[in-house]
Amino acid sequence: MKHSDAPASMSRRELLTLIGSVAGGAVSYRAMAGMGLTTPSNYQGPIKLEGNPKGATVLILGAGIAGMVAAYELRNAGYKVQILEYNNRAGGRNWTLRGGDSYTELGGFTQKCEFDKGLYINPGPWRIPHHHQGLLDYCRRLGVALEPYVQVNYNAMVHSSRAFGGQPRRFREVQSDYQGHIAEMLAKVTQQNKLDEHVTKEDQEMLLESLKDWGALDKNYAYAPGRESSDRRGFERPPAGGLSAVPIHSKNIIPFDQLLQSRLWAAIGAGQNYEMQTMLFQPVGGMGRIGDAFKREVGDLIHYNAKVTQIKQETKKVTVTYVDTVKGGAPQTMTADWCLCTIPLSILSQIDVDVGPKMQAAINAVPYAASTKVGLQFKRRFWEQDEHIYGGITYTDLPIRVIAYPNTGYHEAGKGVLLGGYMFGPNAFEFTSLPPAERVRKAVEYGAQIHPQYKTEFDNGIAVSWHRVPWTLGCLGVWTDQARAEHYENLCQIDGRVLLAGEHASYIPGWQEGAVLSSIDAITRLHKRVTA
């Protein structure tokens, strides 16, 4: 269909789905609800543990954001608290990599982070939405400092390899045409008295004039080259000073066929979805400030190098069992009256874990994603001095999925570092099976076909990805509905002396909000039973 035609006629289903899909991507919403990533936080503030807890043990398994968490609190209400990390560092999944740190995946693949001092990439979380309450307290407590998260830039990039001779266009222009266009063919719809059934005459004028605003159409309520459009996608030549002053508008509008034909419109969703809505945060300095707040909370509780071969429980006491991955020798045990294991499924799962059978199906119940992130250092910081890019994320269908562009330092001089390229699904498969400098290698060929100075302005990249991470084997727990139905309650019951904590034990999965909610959660129940 060209893009001045108009429909004969329109159902409320069409109607409700053209809209749904400029106003943030139907399908990705439903997307994300399937997987349990759209649950808002249940946050109601600091937890308060009451009552003695009469010298009670807790051993707490791992030191990401969920264990260090519950060691916080329960050493805080007088628990006697010891943390087993298989890592030589707290953190966890919340991880920043800056230059001088170096990464062994399995497979043997060392890599050393070669960035400038003060460049990072974060492998695992980036970006902290608003609405996670928990997480946001935590970092106001610990003395956290954080700054804006672009997650929308209307000056980056929309790619398909296969539209437009394979040119990035702006995100703005593409958002403003999508609209524009969707807003005229509704306009047209409603002047023909086609949405009689579903709309009031009084109602019809009002929706006129919302279009006329939201699609920025011009008095004749066609999205059409003028003063309108410019000023939502853009000038060809925009408003100055002195003699060259006046602004020449846009001519450039994309036809409506080819917009549809390209599906660039997927893309320019995505800052609409619930958990990227602004206000995002990060924190200053890369995410890992956060495992750094913590560990210096309870770093002196946390026993580092110690890998964890067996969970057994007596009716009064757990005995865990580990071996250290520096020193070797034989394996050790620690033994507490209670267990929290924040431990992620597919490693748990291949464990020697001391529960009951719905427990250990539930553990074993759990998938994980892959998912690679790549981080590449330039020479200059070229997305903004030649193409005012300031944050923010281009997207494209190349196997890379995503450009995003750092949050800080702009118009600083000397080299910057960019995420150049965050994958999930086949295209991380297709990543994880390559050594990692071909990983970088490959994020710099694709990211060349929109950003040509990469060619000439790289200087050196590292790349992680989640299924070779020794101490996760994956990126993040995947529940479809029918196991949430059938193991999440036995997943978060306690057994006997032994409860998890997670984003697996949550229905924020791959969100951090989603461990310390889950945290929270399992010490409070635990807490309660201990103090009955």
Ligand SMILES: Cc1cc2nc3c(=O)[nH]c(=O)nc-3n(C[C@H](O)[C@H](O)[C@H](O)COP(=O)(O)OP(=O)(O)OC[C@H]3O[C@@H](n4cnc5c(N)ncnc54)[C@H](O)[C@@H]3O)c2cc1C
Second form
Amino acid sequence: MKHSDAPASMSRRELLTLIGSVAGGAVSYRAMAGMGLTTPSNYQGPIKLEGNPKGATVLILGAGIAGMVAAYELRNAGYKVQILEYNNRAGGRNWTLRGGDSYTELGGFTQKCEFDKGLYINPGPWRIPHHHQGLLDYCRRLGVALEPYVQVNYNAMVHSSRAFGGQPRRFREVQSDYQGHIAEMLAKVTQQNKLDEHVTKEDQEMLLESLKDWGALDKNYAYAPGRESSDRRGFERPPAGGLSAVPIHSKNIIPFDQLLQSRLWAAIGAGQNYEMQTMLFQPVGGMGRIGDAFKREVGDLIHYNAKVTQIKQETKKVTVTYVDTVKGGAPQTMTADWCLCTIPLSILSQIDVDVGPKMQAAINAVPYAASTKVGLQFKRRFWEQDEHIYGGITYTDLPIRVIAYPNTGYHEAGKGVLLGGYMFGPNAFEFTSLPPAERVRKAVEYGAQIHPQYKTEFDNGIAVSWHRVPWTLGCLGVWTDQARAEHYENLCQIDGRVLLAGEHASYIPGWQEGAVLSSIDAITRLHKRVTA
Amino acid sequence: MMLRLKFSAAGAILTLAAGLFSSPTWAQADLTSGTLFSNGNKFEEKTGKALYESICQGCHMPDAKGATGAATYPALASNPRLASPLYPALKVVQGSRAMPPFGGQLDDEQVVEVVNYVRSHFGNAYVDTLTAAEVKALRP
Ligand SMILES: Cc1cc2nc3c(=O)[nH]c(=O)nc-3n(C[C@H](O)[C@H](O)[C@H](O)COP(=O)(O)OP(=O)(O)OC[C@H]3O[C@@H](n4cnc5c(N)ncnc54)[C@H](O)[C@@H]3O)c2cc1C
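I would like to compare: after the form predicted on its own, may I see the structure of the form predicted in complex with this ligand?
Now the complete complex, all chains and molecules, led by this one.
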């Protein structure tokens, strides 16, 4: 197929080289974007709030990513800013649990994190896609060091308790065999002229060539034991050196019917998702490093242990009532010209907020998903030592759903921490309903079906169920298309002197980028209003 | 999306986890206790007690007394709002603010079971019961 906007006589690459050499990188980049080779992020680079706010005051509610982005930028632009935060900590859902931390969930269940020094679990966000340019730019500006997050590991497992006698298979084998069988089948029907209706004769040759390439077929268009398939699915004895060098090709290709029935094909696609595509990042030392970095910038503005209970508007100011959750005492108030509220809607919908009926209806319209994460410490990094799994994710049909290995600290002697369960849907509720110690115990029991080493190597664990988190009452806002159509724009308006930001006020729910971009959008509109 | 949730735009974060091998007829029998873990995106617990202990007590707590943090999960224990079975039934099916809707994940019988259970336990002693037909009528 020819691209209509590229001259036929010149390949797109040649054209780009020409544009680039004449006009420099920036033009070349824009030209590329125009030709569909890249999709620029919605993020436009560091926000520029030009014009004098003349001492306007803004009270920000919540010191999560959305609240702290706003505080940082608004203060830089000349506003007088304060933040009220329920927690005794900045960051909100941006949170890392380390050895020595303790965490009390609703109901009063307290867990002490007993991980070794330097080991941690991210109970909330843990990965950053490369196209989350807003968040990544704050990491750059605030000096948060990043390292690769491994989404797809070909040597990790895919597991079904109902297939292959409950034995896990390597991602690599399932991926290769699934692709190989499909390619072989399609090659066969092509050669039998059964695709003549769909593909021209000339293109059929190209198709055959591509199937061979894509599916690792041999010269007879068969997916069979041999060099081609072994180069994908691995060897019975891999190539080596000296006298033991000769490779033996693998013969145990999984038959297509068994592979289909196992449903393991459903476990190999996550990395193709736009939000899971390589490259992804994680902050060195835990996701909480981003919150820490923001706190260095705006920590002096934050009032901790301040539980907001009411937001009241008058023509010229906003008054927010809050109680000190530690010292108690009579409710206190704080006033400002404007209020930017980033409190999750699960909570805000229970607070007396002085906004119009449309915004109130929007605040009430978004339920929060359940999610549970379990961090497990083991006496040694057996997944690396015994199984050569370095980072990445194992998928399973067991109620733990995933085992995710640490993407850092490879080969370290001593203990290691992995994510022993990450659930949504019914399993997340079912785990939430268990006492924390029981969640950990179940995660260990189920994980041992995939890694028998669990039985001897398990050390301790911690489990966070997001509906029990006192300051979110849930994991993330769940928008239906219908709720979006009815409420989203009303949620994002400036209502008198109040406006909202946060993950819930974005089309990227459940990602920190949503919090960043909603915050930037909100303060841009606010600044326009103030300086108009 | 892999999670097969009723909502379509929940964000790809949800595609990560559950439902990869969902098959509605199969529940994960627990290894060491009577706890049941559902396999797909529907709850497989059947009795009111099992449903309460697998879903409701996550927020409303094992003693049904609720909990308060930055906001509140109300107590179901001795709660006069349960006087009509339709009130809790509506909340279970359609949700309300911090309470997620469970209509897509529970069938009519399960809603009946859990509502009748809550209304006859935890200091609630209502004798009238909810019917499956009444639940059906609450579905949007
Ligand atoms: C399990 C899980 C996995 C996730 N995975 C990822 C991921 O891999 N990558 C990614 O980028 N994102 C991920 N996310 C999403 C990400 O965590 C959120 O989108 C983002 O952190 C939300 O930021 P926010 O500022 O909008 O809200 P929050 O961080 O929730 O901030 C709101 C703040 O308001 C405070 N508050 C609440 N009530 C009150 C009150 N009454 N008074 C005063 N203050 C109050 C809270 O304490 C909190 O600090 C995940 C989330 C979860 C839960």
